[in-house]
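One chain is shown next in structure tokens, namely the form predicted on its own.
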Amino acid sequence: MKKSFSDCYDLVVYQIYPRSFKDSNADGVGDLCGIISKLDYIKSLGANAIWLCPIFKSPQCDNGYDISDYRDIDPLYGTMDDFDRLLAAAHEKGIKIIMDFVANHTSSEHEWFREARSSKENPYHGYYYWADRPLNDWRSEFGGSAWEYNEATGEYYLHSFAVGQPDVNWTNPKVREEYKAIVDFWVNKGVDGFRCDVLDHISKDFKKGLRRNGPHLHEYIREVFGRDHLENIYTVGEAETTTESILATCGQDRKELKSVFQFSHLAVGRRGKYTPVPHRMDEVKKILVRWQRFTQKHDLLYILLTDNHDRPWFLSRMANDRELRYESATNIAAAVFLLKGIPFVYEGQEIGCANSHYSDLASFNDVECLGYYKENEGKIPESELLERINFGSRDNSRRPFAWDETESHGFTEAKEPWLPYATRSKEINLSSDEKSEKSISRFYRALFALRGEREALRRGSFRQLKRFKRNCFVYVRENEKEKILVVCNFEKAQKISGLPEGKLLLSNARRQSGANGEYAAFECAVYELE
């Protein structure tokens, strides 16, 4: 029976990177009690769901994406009692909790792997991929070979990411049973959904050289998430999103996932991860329009996002994060979050956070960028290498949230946070933003309030206007009762004409005219049409 995902359009998800959100015990690391203390703030933004990056027990070689116990909380973040209190407090405020499901790999400190690496005869040996010699020339995402030698068994194990993150062998039915039980453990606790980390990696095809999107991927996803008692659990996958794969994974008759992230618009403005290239927001617009039309045609959910923990700030790459930071941040928010889909807001983007600039490697923690530095040291001039890391490091969006302009920025009472604050935290912090005449967070509140009030902005259809006009994004969201016009000008001031007129609902400028007329750089306006 075809199931409607219509209720998902009411979600506004706020993503939290726990170690950087709010520290409650003065150890310099954010924690669960810190999150509890800020639930009212999250709700005030209009968010009604929280995605928590991993809080499970972990050696932290990849900041929690190397899990050593899926059923326990890492002491850095608190205890299981703290989690239970967070879950209860969030639910009391109408906020859902979405957990990270990391199933392509475990930590090398996980009990399964400690047992597996001890002997070929160990029952857990078959939980991972082993070979007498590297089966191919695959490279780890974090640098170096994806195969690591294990002396105890005289074999190599596969790790698509860090050496401390061995890939789990999903061809083993016992592994699939383990992960089904882990999902059920958290569902029985009351969590509301899962974000599935690099989910397309769980099926591989060594003969064809495929480290992801193997022949059993959809079979595995259905086995875990297609079970009837998970029907009301929200799921979103990090996976390849071609038009074919999104239909295969998220079709409403597939019994797999409700949604997947689509990241192609986030690749604009850079070559690889560390090299900027010339670009314009029109390139992003074209990608967004293509996916709006595709998901609308096939009745699929679409994720609306510009930022997360794995990317430097979109604002710094695609717009003006200096003189026009307010205009740029609010324009991007209107252009993206008023489309049809589920908004995902990453902590800090609602105050216009921007990339940092550090002149020494000691200010970085990201295992990925440190691996990039190591691989290129001596090949690229030191100054250029640091510039690349400042541009592309994931640490840009992982630095502690600046709640105020004090020395510790309201994040911790410790002398030093786990990672140095963003270099512009004195300027860019919540307290300063809320006191400013040009408040980005205030615009976010107004935008999500409008989205919550207007059914057309949640479930209405999408129709682009001014399709061939450059340097702007103009579209209508409508249903049988209302039509709402969204006008977002981009990098250059220009005149926009030929638009229907209506009542102004929201703007990031003091517009003196209607929808038609002159628009400043990164000016946006939203109108209710007759």
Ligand code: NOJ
Second form
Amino acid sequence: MKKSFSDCYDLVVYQIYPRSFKDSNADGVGDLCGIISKLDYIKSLGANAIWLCPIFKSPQCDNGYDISDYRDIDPLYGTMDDFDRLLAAAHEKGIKIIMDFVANHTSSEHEWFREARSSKENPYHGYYYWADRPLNDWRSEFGGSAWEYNEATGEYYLHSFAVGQPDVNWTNPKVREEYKAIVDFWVNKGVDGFRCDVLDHISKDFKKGLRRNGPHLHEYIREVFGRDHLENIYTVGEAETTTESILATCGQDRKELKSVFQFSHLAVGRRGKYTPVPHRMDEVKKILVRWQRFTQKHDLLYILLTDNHDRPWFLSRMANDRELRYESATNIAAAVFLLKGIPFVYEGQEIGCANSHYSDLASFNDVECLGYYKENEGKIPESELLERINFGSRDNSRRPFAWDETESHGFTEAKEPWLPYATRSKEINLSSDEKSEKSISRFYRALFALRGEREALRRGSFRQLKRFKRNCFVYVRENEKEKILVVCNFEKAQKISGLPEGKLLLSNARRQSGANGEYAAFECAVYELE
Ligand code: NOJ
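If the structure you just shared is the form predicted on its own, then what does the corresponding form predicted in complex with the named molecule look like?
The next block holds the full complex; its first chain is the one shown before.
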């Protein structure tokens, strides 16, 4: 990673959920050697960085977001030698590696917590939050009280997430020293960046009832990531954000993070996590435009994304994942990934993965959706509860990657994968996609190749052509030399006129006419303007 933030515009990040990417040792779980074997595939998409969801030692109660040793690899995924090989092989191919930094909580199996819970006098006791009785009525994100009783000390500890994920007490300077050393351990190995899990949670204010964005947040972030030797390390924070907090965290003079995810457009089309609500792509567009303008005005990096391991597929909720799956998936990619910012592609998105439908609870693993099920069992009819889980479970996007159409989809040689394949994996898999005339992954390759060739699509300015309001998204990216027009028609066919004409660069519909004229549902086209 180079010094200036501006170089980050050259990144195209591919997010890997290691359990579900590629299994190399026939145990049904994806692993590091599996990833090594697919680096050429990732490169072929035009990605030049990988964000690896946690691969550290963990009891896996939240699939690795419960870390019991920050300096070791979980045997499920391989060994440290495998990691070193992955890092070297990726670097050789020009691919950077971004690690997941999970610092709001550890696993309850982490040595710190095992020590901490043993007695009040233990030196590690102050690494966590303890109270004689629950300090408040906070609920865990995964259901139930956020306070859990610990017999040995007769106290309660805080866990914002699962019982097995106690929150770490960042007010303790020793804790901050530990995390600095952990960051340095991985930086010394040669990793290129960190994605920081629920980072806004590391500062709390019990008196004010604040679970996140507490008074010391910026000070802590600066203490860890503002150190000079990390200047070239890319960082992206996970935090619920307002424009003010993004400015405060990512301003070029802040010495905190290079970027922060912004998720508000991903809340469109659902109330809470499990209930769909009517929506239009126009709502997403409005939010994207607002953030494009804001980040552009303040010279901040913006993350371009629609999917990750914490959400059901955007395509299934927002567009047509049946008859118009190709058109929808490619349209969404053009609308989002040609904006100004850093594209984050989540594994499977590039083949148009869609939500699954299962009618038994045994086909789910996500601790969050299982917690939701438990909390609502008996209150909501079972069939409806299952529908909700099918709609909102994080498992939708966590099912093993289908590389081909065979029984085990080229994912594993084991009889069963760790989580059942997506229910449409016979239809939606890489090899079928690549054979199809309407190939989503081919479109992705073309899109990122274009982005790579055209400076204007990376560093150029963004300008929405506002008069095209009706369910389509029309914008221009430009610099002194290039001017590129992106036209994305949403949902229904319509005629678009009044556009400047130019040379066609990319289309998801073999467009014959120029920029003006009829656009089919979810048709998109990109033009070079004079
Ligand atoms: C956000 C992660 O992305 C999610 O998968 C995890 O469950 C929580 N943080 C807790 O670490």
